[in-house]
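One chain follows as structure tokens, the form predicted on its own.
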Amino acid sequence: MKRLPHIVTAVLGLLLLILIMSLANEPEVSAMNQPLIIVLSSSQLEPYLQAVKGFKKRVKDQFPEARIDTFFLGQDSTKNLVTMQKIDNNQPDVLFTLGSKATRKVQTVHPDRPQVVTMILDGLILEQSKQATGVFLNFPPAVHLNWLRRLLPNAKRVYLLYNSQENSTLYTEIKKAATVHQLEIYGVPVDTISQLPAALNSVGRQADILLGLPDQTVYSGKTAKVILLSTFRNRIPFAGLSRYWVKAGALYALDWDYHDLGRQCGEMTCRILMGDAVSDIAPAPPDKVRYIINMKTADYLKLTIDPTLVQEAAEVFQ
């Protein structure tokens, strides 16, 4: 009987033990359970900005504990090789990269680990992983021939100018869009940039509408002089590739809400963080669309503007 508070004292101090123990690895048990994710852009512009902030705020909505590392490379190669050192310290859940630059240099440091990508012009950078899924920054041919016959109802005759061996796959997609629209379509090839300027004499007069889409070739920073001379000259409407070439003289541009970019991209990241697959997440288009108009180009091509999609546009240059 006199031994029993001593097998007391040892049976309370074993269980104080446990549960000083048990308390210890709590911390470590939660750090287990919270999700790293690892941000890489190729760009600190402000559209990139945006792309990281809509993002950010999607996650932490439906995953408040995750946390994300947030990197941006820059024109410094050594800088960059440091950033890419601490990205490949890391086994993240999910990696988000902005860029074409991030989204390569992420794949050789992490190929087997989940990509949510975005600010890329189309899925092709996708296909060389199997872990990779995103939002491309190309628009559906349906999307640009429906805010196209928005724009300017009387359209018939859409010409276009492009690369036929980088985009007659893009081209046959368009001319099949263009049925429900009623819409004609005309493609000029333009392999090399010396062609271009016979295919504008071609499009001449003839065109209704000029529609400006992706091609590494034809638009270029080299090729915009030419393009907006000649639509301006031959009072074509010219639909560009973005607000830069609106705000330098075409018509109007379809654009990108970068935070809604983000947003999408977070929906991605949040189904591969609740268990499903890269394979089962498809790359998309942007779910929104802006669109931006030069009224300065409108009045000249003495065109009328319906006054709504005026007043809803995103940006309009006076």
Contents of the next structure:
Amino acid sequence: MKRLPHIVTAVLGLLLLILIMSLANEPEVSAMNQPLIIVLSSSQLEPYLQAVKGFKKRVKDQFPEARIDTFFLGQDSTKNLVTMQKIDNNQPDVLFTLGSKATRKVQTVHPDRPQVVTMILDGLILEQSKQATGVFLNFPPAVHLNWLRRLLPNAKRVYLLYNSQENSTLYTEIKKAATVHQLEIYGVPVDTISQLPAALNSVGRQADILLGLPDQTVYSGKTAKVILLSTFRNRIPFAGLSRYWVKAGALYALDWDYHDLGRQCGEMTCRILMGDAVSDIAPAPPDKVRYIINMKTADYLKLTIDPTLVQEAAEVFQ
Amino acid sequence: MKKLILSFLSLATVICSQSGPAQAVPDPQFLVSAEEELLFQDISSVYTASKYEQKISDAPARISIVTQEEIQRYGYRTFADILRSLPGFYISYDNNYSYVGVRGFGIPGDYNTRILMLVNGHRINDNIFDSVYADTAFILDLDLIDRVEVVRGPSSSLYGSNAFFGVVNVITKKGRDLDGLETSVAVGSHRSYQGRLSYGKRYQNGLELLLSGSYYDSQGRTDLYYKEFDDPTTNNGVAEEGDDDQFNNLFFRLSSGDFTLESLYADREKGIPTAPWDVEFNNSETRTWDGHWFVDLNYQHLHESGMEIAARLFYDNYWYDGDYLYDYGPPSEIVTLKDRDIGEWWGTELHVSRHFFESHRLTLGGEYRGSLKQEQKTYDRYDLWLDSQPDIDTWALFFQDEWTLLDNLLFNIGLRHDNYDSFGGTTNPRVALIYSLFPETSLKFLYGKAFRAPSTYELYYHDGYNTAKPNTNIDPETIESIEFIWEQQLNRNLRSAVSLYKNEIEGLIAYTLDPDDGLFYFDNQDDVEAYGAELSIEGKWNRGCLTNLSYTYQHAESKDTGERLVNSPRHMVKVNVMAPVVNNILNGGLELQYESGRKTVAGNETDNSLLTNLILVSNSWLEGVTVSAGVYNLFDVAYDFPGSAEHRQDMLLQDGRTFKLKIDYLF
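Moving on from the form predicted on its own, kindly provide the form predicted together with its partner chain as a structure.
Okay, now the whole complex, with that chain kicking things off.
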């Protein structure tokens, strides 16, 4: 019994020690009155501004006291240098970057700071930094095929043009997902731009639809016209990559709710501010899917699109 | 390349930052496009783009493309109308056949042997005359054409014989273009009636079918007056009958995956009112029948390695029958001299294309054409004058390399060897340098050689040695051509092209007289030189407005005599305007064609002419219905084409004002 006070003292001491240690490990935020978040966007285009807006709203809802400093990159390297110096002089709790250019720049300045990223196409940038997470623009294959099925229920032979060194994994994933939707996926490797005309000829002969998925070799400002004209001439529906492609003549494209992309990123940021480790927050695809239709193209292709789907489209080009 | 640009720009940045203050220096990172930019950049609309712009600017030749929309909006009635609308092309017509002249060269009576005609890549030139039809005997209903691609200049390095002045490739519609049943009826001047029934569909299993049949009948002109026959014994020069015209077309196309099976059938019967070769005037029994059908199995495959394979197996059947009525008297005895020609051939082609070392695209190919029949017969009730049945097979091997020297510099070289049972072998090269000086500017330097093999008709035709004899020792005629082309995108709507060329033809095959025996025969004759310039400006505007303006200067003369060639207008101006009128309910098509005079066989010259055609088209009145109404030669201008050696007429007066009304209905 003589030992009991010692044991109690030791246990209490241990508990106190644990308490002190845990308090010492508590993120700075709990001690912070005003967390600092730096936003750096690659562009001032409307979609980027919408995403920033959605982000700010979500963060402010939970952390009204948070300070959010917003910067934009531009064409002028001197101005960009000044911007990056300003960011460098701060010690932000979280960095929110939009677009690959901003993301890359921030990773060179603050490689160890938590970073939430959006408006990028793939997870490559996220994989390069353990301190980064975010919402990338790519929709999962199943989402693409699901919408393709809904919009073009009679399409069966789905063609993909892809760079085999860049996107063979994506091709495999799409092919796998297609079995559920009873679609036949045909991939045509296009490793250099010069292979594109032959690939488009092949599509023109056999495809029910050309599904456009982001690929650096196949889809660019340089190739857009050739692809659109080829599918148009051959009366092959082309699922474009974004609103701009649909406006130019693609039949439809999945699109993003940019405000919601910002909201999703805001939510990730809040979790970081609340103490979650970045590594615990997996990069995610967009929560919401919108679609845009070009009815002028549908008419030219002699396609009938379900009127309900036309009504529900985020935007319809007539 | 990107690294090079970046290094250069970085260096430039350093230099600029040292040399001057306060200048906005572009961020190198922003010069390299980010992955996501392809989602957020503006893309030119497909609706305002020229649909074949890329094809035209990248080709190692001057190319024109006529689309179905233009065919409909300008109300083209025959294939000759389509070709006549293009810079450098002109037509003559002798109330039996239409003859195509190109770049100042259009020998009267030449059955279009110096252009190669393809339908979906299938060679149409027959194996007796090497001819193609551009008139109502054309093998396809114009409504079934998706587009016509016209490649000017010698192309024997890829296509062999007949690709002398150019290659005309007709691309047909596919089943998906109709997606149902379509019918068409038309009426026109000279009691002309035309009907078509077509069905096209692309089925869910990938099978695609197009089936079509057409019929045409025309009484023709009944008031043709020829002063050369103005005599009471020949109805005072008036041909009251014999200009009638009938044709039938059938088209079948079935495709699935990499395979396409297609077949075309066309036959035509035409009266000849001009009394050529001194036949009886104003006798409607003088007439010709022409026909052609083929079946073609085509395979095109793109291998995963990027190798393209194209193979073709085909069978063709061609026939020409002619009844020519002569008075063998005195005393008067009307006898029909009959031409009966039948051509049958089969063939196969294989082309393989592949990229090598990223900068080379190599195409290798081979062709074989085996003659099954090349029969020419001429006879009357008394005798068999001609019975020729040769058998000339041909094979060819070729290669072409498209070598991308720089991002904006392309070198194209092609070489082809053809072997004929008749005269042996010939090898023809073509080289082209295509330089994109700016994204909007393309410069092309072309050099090429081509040949035309003597046809069976030219080698073997005779009339029992009465007036003509055969000559089996004819060599192929050849052309050597140099051309410079400057293509310029002037702004968003306008595109221009300037072409300067010089052609030298050696060993031209022509009909001539042997002074030793007084018999006519074909042989290599004159050498010809032709040079010229073509300027064209094309405009494409919003709301479906299209404009085309072209000016052609062409000069062709015999190198031996220095004389200007017969049937060769020196100046041509063509204006085409297509625009919506009356709040898009009607679309108007206006065509103006000016031509300076042409020298005739007798050394005279036809008058300059300015023709105006006006077409109105509407597809807004009823769903699925398209109505078009056209007036041709709106101002009823009198104009002539030179006659040929077989005509007594030195000039042949052409149609005055005519009309056509057409209704298409897509079910």
